[in-house]
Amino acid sequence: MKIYAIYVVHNNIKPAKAIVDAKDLTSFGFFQRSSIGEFMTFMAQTIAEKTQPGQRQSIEESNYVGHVYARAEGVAGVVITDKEYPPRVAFSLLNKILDEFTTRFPNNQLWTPEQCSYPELQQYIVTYQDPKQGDTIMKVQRELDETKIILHKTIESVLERGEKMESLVERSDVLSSQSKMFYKTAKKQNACCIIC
């Protein structure tokens, strides 16, 4: 699971463009890197020009996804990722950067790559790598199953307890029957040699 990029575009003009990215190309070789980077631009700016505002959606193309959320206000969020990555963490991601740029840039006229400065997605895409990490929901699910584990650990724990008890109560039973006996063969051979 491995986000590539993240793009604020600019969707309610044609051609779109992309206001703001960061990307992570590092588990590309080094040569490839611009040729992938160029591409996924371009990925983002047509899936972000094509869909309608207030719509989500996802774009499989070879082995990536773009992940596009478009706004009523003329500004689409697209993040790239491999198909492992799962969809609702990226919606989740998108619709928390679309409210931040939203709320940092109200002017949309203002809405260039030299005026608009937004240095927080390189940080989300290093958080949101590990989409537990990220996303509240899959952290609770990760700690539920962690929990999960403990809770058959103890229990089984305590069965094998449990049966040692029992095991222990019969040896005591039968401890307890096998001394009644000996006071019983020992209290005979008493009686019968009696010293005066």
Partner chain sequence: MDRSSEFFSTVESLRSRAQPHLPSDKRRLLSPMEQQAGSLGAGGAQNKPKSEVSLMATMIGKDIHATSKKLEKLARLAKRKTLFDDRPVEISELMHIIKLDIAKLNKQIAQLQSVVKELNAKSPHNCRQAMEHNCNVVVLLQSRLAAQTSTFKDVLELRTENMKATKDRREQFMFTAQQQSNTFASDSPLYNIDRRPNSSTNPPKDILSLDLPTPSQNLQQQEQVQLVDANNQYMESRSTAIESIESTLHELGGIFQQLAQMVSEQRDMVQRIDANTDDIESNVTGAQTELLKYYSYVSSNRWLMVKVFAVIISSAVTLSVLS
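Quantities reported herein were computed from a predicted structural model and do not represent experimental measurements. Positions refer to the first chain, counted from 1. In this text, the rigid core denotes the largest set of C-alpha atoms whose superposition between the two forms falls within 1.5 Å. What changes on going to the form predicted together with the partner chain:
A movement of the C-alpha atom of Met181 reaching 2 angstroms or beyond is seen between these two forms when the two forms are aligned on their rigid core. Annotation: Cα of Thr127 displaced by less than 2 Å between these two forms, core superposition.
Having displayed the form predicted on its own, please output the structure of the form predicted together with the partner chain.
This part shows the chain on its own.
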């Protein structure tokens, strides 16, 4: 599952215009990249226009899915992924990006590609390529699963320890009785017939 592009689109104006974007088109052939990139930009702008503020949508188109979340301030974030990418992770990524964007550039006038620079988007694409790495919830879940595996192994080793303990108990019992016999014999030998 992959993310292909992230866009922040100004959707208060018609037609909607992309403010910042980050793309990862390495999975396509070199000559197709520019056309695919343009297609994605167009798609992002179109679906951002059609989304009401405060609304989330996931729109499917050939092999891409666009997840869009529109904020009340007039910006919308669009993440274009393939079909397998979990939409929940995409929406939490959108939440994060839009929060950062609106705190950094709260002024509407600043929303032009030249004045807004948001280089972290490219970084986000890289980290979120594997949703289990990027998303907090999935990270936590993964760590918990690892812990569970470790605990399972621990329990198995404790079971082995139990078995070894059992054998130790038996052997110490046997030893104890043998040493007792030894003591008795020695004592007997000491007390018995002096003459013979």
